[in-house]
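One chain comes next, on its own, written out as structure tokens in the form predicted on its own.
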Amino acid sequence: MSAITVRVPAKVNLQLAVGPLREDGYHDLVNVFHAVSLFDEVTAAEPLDADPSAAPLRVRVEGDLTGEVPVSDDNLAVRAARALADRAGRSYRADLLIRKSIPVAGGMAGGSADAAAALVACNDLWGLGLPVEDLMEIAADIGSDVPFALLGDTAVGTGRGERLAPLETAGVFHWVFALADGGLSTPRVYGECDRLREEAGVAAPTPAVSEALLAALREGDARALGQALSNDLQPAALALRPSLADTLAAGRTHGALGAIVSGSGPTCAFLAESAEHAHELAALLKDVDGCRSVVTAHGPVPGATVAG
């Protein structure tokens, strides 16, 4: 094939429990991932030119806020494609086109999703036929959120989030996401979390999965799930972006079953009772100060999938 397109979802963290800072600079985590129906698309194509001096891997980006996405070797999709070629033990060429719909630097793992999509697309384009287990291993070396973008649905991640176990989930959950102006740096948010804990004299607890959250997922109970949502990074995100507190309060005032900062932020996630309630809530939130836009989605959905 001359081109392969892969669709890949965003994620929301239903629980993000952050443990002590490790010697390697990471934190031990319990991270309950939930894939939602906001998608990027990544197309890997054979280069049209045969210029041997051209870079073997090139990337273009289309969509909103494309100026915030690197089109250099720092792009996670390029890094993923290069890691795949290294695993195969030879040089490969590809032009990558990323069509962005997932917020950039919004705490929804958009860059990690693009990396996962590039792995799947280039694996097919280059005819490597590597099994998903190998792709998961490569993904874990690229970033903590990349393996989940391959897996999708709902899963709990441990270690730094890359060791995944699927979770039983009944039914469909409906979400509203309030997208903020500008992003938040994930390392900066983790650093602020450590600083706030040190300032308060609070030792980081050993992270553990919430049994109430697991039960809510198994039973498909949206109201119980809303009450069980938790994010240890939320105080840090609010300290760095105080306006997010007003966004969360507005969602609760308008009847959200749960309101939480997604991952490191600044996107705020609201759980709704139904698709109709999600659309009503989105309409009410769109005029809140600090919201660039509001979108609805549902979950869980599959991970990176070759488009038909």
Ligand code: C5P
Second form
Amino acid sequence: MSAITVRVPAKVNLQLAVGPLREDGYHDLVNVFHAVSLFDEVTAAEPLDADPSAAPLRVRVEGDLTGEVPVSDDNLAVRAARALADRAGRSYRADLLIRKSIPVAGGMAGGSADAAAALVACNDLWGLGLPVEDLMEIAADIGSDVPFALLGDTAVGTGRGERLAPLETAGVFHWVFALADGGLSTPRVYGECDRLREEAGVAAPTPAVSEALLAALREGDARALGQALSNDLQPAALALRPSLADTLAAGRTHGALGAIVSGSGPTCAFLAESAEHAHELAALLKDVDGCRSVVTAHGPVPGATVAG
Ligand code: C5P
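Could you switch over to the form predicted in complex with the ligand, since the one displayed so far is the form predicted on its own?
What follows is the whole complex; the chain from before opens it.
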């Protein structure tokens, strides 16, 4: 096969409980990930030119507002492909094309998704046949959210978010995502979370999974899920981007069952009652100040999957 395309979903965090800062610079988390139908596509192709002096791994990015995505060796998909080649113990070549629909630096793990997709695509392109357990290990070294992008559906992550256990869910949940102009840096939002806690003299709690959230997922109860959504990074994201408070308030006013900053933001996520309600809500949110665009999606959906 000379080219493999993998489709990979964005995630929203249904619960993001942030514990104390660890010595390694990460925070202990309870992170309930939920994969939604907003996809990037990554194609890994055998390079057409046989120039041995060309870089073995090259990347191009297409899509809306992709200017901030590095096309250097720092690109997460390139790092993932290189880590896979290292694991296989030899050098491999690939041209990667990333078609982005997941907002860049939007708190929906778009970069992590591309890394997961590159692992699946290159594993196939290079005929390595590594099992998903091996890909999960490599994924965890690339970033805390990368293993979930391989797994998809709904799962709880502990540790720094990379140790995953799938969660039982019923039915389909309908979402609206309000994309903001510009991204927010994840390390900066975690740093602000620590700073706000220190300023308030509040010790970081030991993160624990919400039983109300688990029950809502098991029962497919969107109303209960809306009430149970929580994100410890939200106050920090709002401190860094105060206009997000207006976006969240607009969603609540227009009948969202839940309104939350997605991960480290600045994307805001709104839970709707149905697909129709999601479309109505999206139409109403489109004109809110600070909202670059609005998309609807549903979850859960599977993780990185070969599309052709
Ligand atoms: O793992 P990843 O590289 O995606 O994390 C990006 C940044 O987010 C880290 O450098 C760290 O600042 C922050 N982070 C954290 N605790 C976690 C996950 C991420 O502080 N559990």
